[in-house]
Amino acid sequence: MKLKYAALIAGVALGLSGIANAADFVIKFSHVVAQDTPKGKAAEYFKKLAEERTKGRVQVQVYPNSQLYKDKEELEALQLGAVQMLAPSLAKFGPLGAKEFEVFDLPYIFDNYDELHKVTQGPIGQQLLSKLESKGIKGLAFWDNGFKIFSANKPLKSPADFKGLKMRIQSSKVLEEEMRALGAMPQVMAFSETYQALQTGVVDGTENPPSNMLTQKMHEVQKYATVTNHGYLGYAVIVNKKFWDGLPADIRTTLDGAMKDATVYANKIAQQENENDLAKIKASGKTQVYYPTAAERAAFKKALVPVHTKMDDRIGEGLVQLIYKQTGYTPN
């Protein structure tokens, strides 16, 4: 979808006027999840954050739950300079042509947050966030989310429980491969239309941290969850590169400096957001969670790693055996 003339006109003039004007800079920080989920959160931090250290002279306008652009059209919208900073799922930059960062998307490639942070937080990270410079964004940090649960309306269990069903995923050839794997049907879908398509059955089933799954109420909607924790979820914070480079040096220091602590805050209340959560939805009854057993568990790793080596052409073998190196991991 195309973004509308004249909001795309407004964003513009009001990112140069921000340029202009060294006392009255504006980032408008677009993202399509809720407030009150790690993202939301972390967003509202950094306002907070770098509000209070460049003394008022950069103003930060948070909107959350695609208030202005859905999944699709908030990359456009960045590159366009109609919004300043989004922090889109890593998997939204494969479409952009940055495939490698597709590999986020892989299932049980990560086994916990510290083999995760290895990457995200070193030198793999950094040489990730660089690629995007040439499609007009500066990649500023990462951050979690959490890891992933199934659910649908019927129980998951083993592999053979996905056969025929449709299942909602983000725009990632490596997530469609995911659920070939499984038996699945994927479906491509935008984050907001999620619980619409789940309530009248045009999915059957998708995958999301727990924070996702309560916040946007996909839990009365769907009546089984897998605790599978098979892939991840993370978001790479950008910003318009045309309008992080006409920031004066000290304000950029400034929002380097408010970014890191903000991502210190993100990644620490993510895992607990999200054991939260996990909580409420079991508590609220209406979707049964079922935790795999060793066996199970293993049966799924079965079923899905092999996604690895069939996506190496896309992604590239040689970084998915730098993180395997880096992070210690053996798919066996």
Second form
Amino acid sequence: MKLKYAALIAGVALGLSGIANAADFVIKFSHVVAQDTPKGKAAEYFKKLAEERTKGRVQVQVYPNSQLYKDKEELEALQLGAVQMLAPSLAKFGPLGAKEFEVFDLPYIFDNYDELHKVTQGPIGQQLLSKLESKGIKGLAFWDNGFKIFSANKPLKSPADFKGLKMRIQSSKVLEEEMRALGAMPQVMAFSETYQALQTGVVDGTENPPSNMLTQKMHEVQKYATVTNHGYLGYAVIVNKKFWDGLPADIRTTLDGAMKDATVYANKIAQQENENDLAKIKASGKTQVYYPTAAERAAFKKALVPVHTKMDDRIGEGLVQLIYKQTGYTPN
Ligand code: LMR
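Can I have the other form now, the form predicted in complex with (2S)-2-hydroxybutanedioic acid, not the form predicted alone?
Now the full complex is given, and it begins with the chain already shown.
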């Protein structure tokens, strides 16, 4: 009898504290990379700001490392409302019907972060985000990762070295074309499956910024990497539009502010994080890191820049030209 009573009290207390602690709104934020990456850190920073500034009315639950969903499933989950927030790579919006986002995958279209920010942090970026609304998605921000390096178990110093290699890519037609332009065989594969595919030889190589390569331990199963910086990998932070529009206006304004500050943070740390992680890859001694000479870089560019014209139709030539104009791009 006594025991029963104690259990009842404990249950009520638990229930009450549950009610007292319960947030009014929960945002499940799912992503596929490790916590110790530019995206992982920015997601945690957004959580901190959002929870502090709403005084706990909003709780943000971050699920890193494909814990909840892999690439394709997470987009479906967002549309169904099973999660509220994601930050997929810009290379993964094609299957949603937003092919324009693949413009960011064009090889050598951006030489550095400054050029890129003219697009992502300006009117073109805003316009791209607004295209998602018809899919039930609201785009909130662009977060940087970095510029990609190629890796394999053989040295990759020229396009000829790629001939016949099976290269894992993200689900982007532009990246497919990029690998074909090098004579490689592109294999679309979920990020969470890439390490194992490299380890077992299902694929021979891949491309990613150093932060992803290191934190997924890809460098442990890739003997060579070439710092080509041939393409950009970054993210759009997106939310389920119905959920977002249904939030009270004051909460939404606070969250918008938190996202703005988290974006400044994300885009401030990304370059340094990638430099640090590249240094760690080198220091591990597991991957030999090679920097192409000017002539080798020119050969890569010569092979890869024609992908721009090939993919014009898919992306929309207007958009490619608009970006050239915004960044001052010249083909050489
Ligand atoms: C990849 O699949 O290689 C990347 O999109 C992973 C990520 O989110 O950075």
